[in-house]
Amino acid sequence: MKERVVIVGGGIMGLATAYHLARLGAENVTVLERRFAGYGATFRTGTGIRESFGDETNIWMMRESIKMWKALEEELGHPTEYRQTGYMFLLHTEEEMESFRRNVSLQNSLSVPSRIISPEEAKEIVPPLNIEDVLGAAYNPEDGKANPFLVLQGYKKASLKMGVKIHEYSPVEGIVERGGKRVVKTPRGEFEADILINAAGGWSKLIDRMVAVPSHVEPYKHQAIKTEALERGQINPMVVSFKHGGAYLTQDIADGGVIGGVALAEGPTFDMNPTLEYAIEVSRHFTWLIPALKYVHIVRQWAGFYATTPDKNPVIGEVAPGYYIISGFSGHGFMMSPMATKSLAELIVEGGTSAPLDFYDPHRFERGEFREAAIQMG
């Protein structure tokens, strides 16, 4: 494949797409990143990876992604700290119990080994958990987490080895058409593109505007925290509670510090300043779920974007001739990145893919076709 491919965005979507394009034989791939690789959502993610969705397509995509996650460290020749430590959705009402029974039934029909467990079983898995108001939990031991810093570095190094050019601190200042091709303008010069890919995450709508196409991705500020290091193994799965602030929390692999957040979104906005209000909310909800956390210090708080679409499902595919988008994952980009980026690369190089990308068709909103909103926390 001799066409010149320019990818805007050096996060997990941009670099993993570049990697898969190069693997499929693309010879002229360039990635442009406004700051440093991973600056956007990738280095601000909560690390979680799950099959536990409520619709067939997202379950399928994540089932296939997890197969890829298992092999990724060996494939890239770089550590990822991927571990299958599970996800546990705490259920506090009969309505939640019934909803998640349906989800688990669907997941089981697609070979996902999730199950409904009792409060006592949940506490066996997470000993410091408060089960005072818990009726049950949906638990999938195949779900897990990985280190986004290591994963991105793995994709970056592997892409460079295959000839991908990565230009950091190269924000896109404009896109024009010249001689039948798109020309991307940056402070480092102009880049001519036969194929242009928008992998800009929260900034995607700015690139859409430059290409003069409708945009359906908006940046919503979400925040997260990390605590001091704790003894490992106390909170292995990602614990989720919609009743308690849409909270999600787990211990990271590196040092056992608790990482997570609550549902306190702001936007649309390009503001990424953390707030005291958020620190108060996350402390209140975390210490209800895990009372022992009241004695633990928060050592880091940050903000980033959920690149969000109207139905909280991504947009993946061709928007206009030669212009593609892979964005709008609404908090699910890191976990879904293996299969999403591979399938887009296949679509571009081979003209088709086995993945159900029609579900993520960028033009569905213009047709008034909204998907069922994907399960989202935080």
Contents of the next structure:
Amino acid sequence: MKERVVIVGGGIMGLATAYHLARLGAENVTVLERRFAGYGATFRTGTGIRESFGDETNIWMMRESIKMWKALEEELGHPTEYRQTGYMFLLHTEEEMESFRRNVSLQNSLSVPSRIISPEEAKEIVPPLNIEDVLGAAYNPEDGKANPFLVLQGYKKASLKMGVKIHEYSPVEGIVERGGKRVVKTPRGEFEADILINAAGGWSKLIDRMVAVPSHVEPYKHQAIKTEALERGQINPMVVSFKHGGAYLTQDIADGGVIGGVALAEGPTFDMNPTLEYAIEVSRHFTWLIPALKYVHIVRQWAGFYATTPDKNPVIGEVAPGYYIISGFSGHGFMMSPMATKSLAELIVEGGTSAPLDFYDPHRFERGEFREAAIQMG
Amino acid sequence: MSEEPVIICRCNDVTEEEIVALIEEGITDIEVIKRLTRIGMGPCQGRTCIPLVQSIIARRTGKPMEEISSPTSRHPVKPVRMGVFAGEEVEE
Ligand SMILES: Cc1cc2nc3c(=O)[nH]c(=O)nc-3n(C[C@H](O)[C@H](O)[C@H](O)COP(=O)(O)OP(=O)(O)OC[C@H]3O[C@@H](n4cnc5c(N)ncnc54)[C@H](O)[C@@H]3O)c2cc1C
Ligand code: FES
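Can you return the structure of this protein in the form predicted in complex with the partner chain rather than the form predicted alone?
Now the full complex is given, and it begins with the chain already shown.
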């Protein structure tokens, strides 16, 4: 494919889309990144990867993504620290038990091996867990996590090797039409685009505005924390509790430090400053769930954007002739990046894909269609 | 000849070799080096290693030290125990 493809945004979506486009034979792919690749949500993610969703399409997308996650390290020739350490949703009320029984049976019907376990089994899997108010848990051993820094670096190197051009420190400041082509303007020069892709994450609406189309993606500030290094193997799965602040936490593969967050969001906003209020909330909920964390130091706290849509599902597809978007992942883009970017690349190069991209149609909101909200963490 | 690796970041066990390899790949932004190697992300929050990394970048790129930015520092400026934030403990 000879068309000139310009991708705005060097996060996981921009770089993995570039990678798949090049693999499918696109010869002229350029990625423009405002700061350095990964600067946005990608380097601020909570690292979790799960197929534990509550609707068929997202379960399908994630089941297929997990197949790709397993092969990614070899495919990219770069470490990813991908591990299937599971997700464990703690259930504290009969109502939660009921709704997760439904999720689990839907997941099982799509060959996801999740199951409801007893509090005692939960504690066997996560020994320091407080099960005082736990009735049970939904556990899927196939879920897991990966290292976003390594994964992004892997896509970057593999893309460069296939001839993708990546311009960092090149903010897109305007998009104009000239002679039927879009021209993308940065302080480092202009780029003509036959095909333009908005992969600007939390900043997507600014790019939509430059192209003069309506946007359905808003930046919401979410935060996360990391603790000092701890002995590995104590909290292997991602432990989630909607009752306790929407907390999610797990031990990082690299150093065993706990990484995670709670559901305390602000927005829409472009502010990325961490807050003391958040540190207090995280600590309250984490020390309830894992009391031993009282004695553990938080060494980092950061904020980033969930690029959020009205139904918490992404927008993937063609918005206007030659203008595509892959954004609005609402806090679960890292995990879904393999299938999301591969299917968009197929749509662009081959004109179609086997993935159910209709579900993520960027125009659904204009038609008044809302999907059932995807299960969101944080 | 086996040489002892020079440890730059003691908290996270990062060697000079790893830093130099990145600089040679053209990665000279300390924010990026930090994320790729975890320098400056340990309990000392980079007090020891960041100045060392800055000087390696300066040496290798020929840029003056003043032009090499320091990583943005964020709250918490020093590590705090969760029990303290949770209000169950007072900081000593
Ligand atoms: C605290 C937190 C925890 C999370 N936890 C998880 C999790 O556990 N699992 C999971 O799957 N997902 C998680 N996510 C979500 C995940 O990080 C995102 O969905 C994913 O990284 C989105 O990738 P992206 O490439 O679309 O966006 P980004 O990584 O934000 O990339 C967009 C890029 O576009 C660039 N850009 C913006 N404007 C311009 C411009 N004008 N010109 C050029 N470049 C521009 C930005 O600098 C940025 O690098 C979390 C997010 C946050 C904030
Ligand atoms: S020596 Fe690098 S963070 Fe402490």
